[in-house]
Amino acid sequence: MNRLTSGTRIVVASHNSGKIREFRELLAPFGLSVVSAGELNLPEPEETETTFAGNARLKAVAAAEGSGLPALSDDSGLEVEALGGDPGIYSARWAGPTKDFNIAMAKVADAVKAKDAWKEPGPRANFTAALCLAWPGGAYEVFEGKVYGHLVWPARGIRGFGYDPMFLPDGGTETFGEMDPDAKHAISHRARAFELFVARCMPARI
C-alpha cells in the first residue's frame, strides 16, 4: 500500500456531518487536502456487506473509482451484548430515513428493556470503527478498532454524533456524548483504527 503524502487530495467517502467533521479534525495535522463525497456529489453506495470491514471497503472503492483520488471511508456501528450484537452494521438505519439518532438511540434502550437487560451499571457494549483506504484501480487496506464500556439511559449530553450519548467507555465517568472532542478522539473506535491506519499509511505530522 502505498503511503499518503503532505499535500495529497482525499476523499472522506461520506455524507455523514459528524463523521466528516470528526475525520478533518483527526487528519488536520498530516497537511493532507480533505474533500468529502458529498461536496463532489459522489452517490452513497448501497451498504450490502455483512461486516463493517466490508460496508467501508466497498465505499472506498467507490468513492476512489468516482473521484480519481485516494479514499478514506469508515464503517461503524453500535454493538450490545444483550441484543446479540445489534443494532450492529445496521446502526445507521436504526435511526430510520431521517437518520434521526434520537429515534434509534430510543429503539436501544427500548429493545434491551424488553430483554429486562437494563441492570447496573447498564448492558454491555462497544463501537467498532473499519476505516478502509482505496485507491483508483482498486487497491485497498481496511483498519478496525473498537471501544468497550456501556450504555446509560436517559442519553447524557450534547456533543459527538449518532449513540455518542448512551455509551459511557470502560473506566469514565462522561459519555461520549458528554466528553470534549480531544478527549474522545483520544480513545474512541474510530480513533483507535485511525492510528493503525496513520502507522501505515499516513505521512510525518506537519
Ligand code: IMP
Second form
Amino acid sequence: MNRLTSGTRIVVASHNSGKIREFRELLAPFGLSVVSAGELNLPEPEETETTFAGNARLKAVAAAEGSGLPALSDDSGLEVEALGGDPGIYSARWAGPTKDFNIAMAKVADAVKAKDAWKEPGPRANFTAALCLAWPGGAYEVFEGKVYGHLVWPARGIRGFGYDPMFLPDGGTETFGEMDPDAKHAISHRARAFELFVARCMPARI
Ligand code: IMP
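Starting from the form predicted alone shown above, please give the structure in the form predicted in complex with this ligand.
What follows is the whole complex; the chain from before opens it.
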C-alpha cells in the first residue's frame, strides 16, 4: 500500500458535516489538501454492506473512482449491548429523514427501557469507526477503532454530533456532548482508527 505524501489532495468521502469537520481537524497536521465528497459533487453511494468495514470500503472506493484522488471514508455508529449491537450500522437511519438525533437518542433510550434493561449507571455501549483509504484503481485498506462506555439519560451537552450527548466514555465524568473537542479526539473511536491509519499511510506530521 502506498503512503500519502505531504501536499497530496485527498477526498473525505462523507456528506456528514460533523464527520468532515473532525477529519479536517485530524488531518490538519499532515499538510494534505482536503476536499469533501460534497464539494466535488460526488454522489452518496447506498450503504448496502452489513459491517462498518464493508460500508467504509464501499464509500471510499466509490469516491476514489469518482474523483481520481485518494479517498478516506468513515463508517461508524453506536452499538448498545442490551440491543444486540443496534443501532450499529443503522445509526444514521435511526435519526429518520430529518436527521434529528434528539429523536434517535430518545429511540435508543426507549428501546433499552422497553427491554427493562436500563440498569444504573446505564447500559453498556461503544462507538465503532472503520476508516478506509482507497486509491484510484481499486486498492484499499481498512482501520477500525472503538471506544467503550455507557449511556446516560437524559442526554447531556450540546457539543459534538449524533449520539455524543448520551455517551459517557469509561473513566470520564463528561459525555462526548459536554467534552472539549480535543478531549474527545484524544480517546474517540475515530481517533483510534485514525492513529492506525496514520502509522500505515501518512507522511510525518509538519
Ligand atoms: P454513517 O457512518 O455515515 O452511516 O453514520 C454514522 C452515524 O453514527 C452518524 O450519523 C452518527 O449518528 C453516529 N456516530 C458516528 N460517530 C459518532 C460520534 O463520534 N459521535 C456521535 N455519533 C456518532
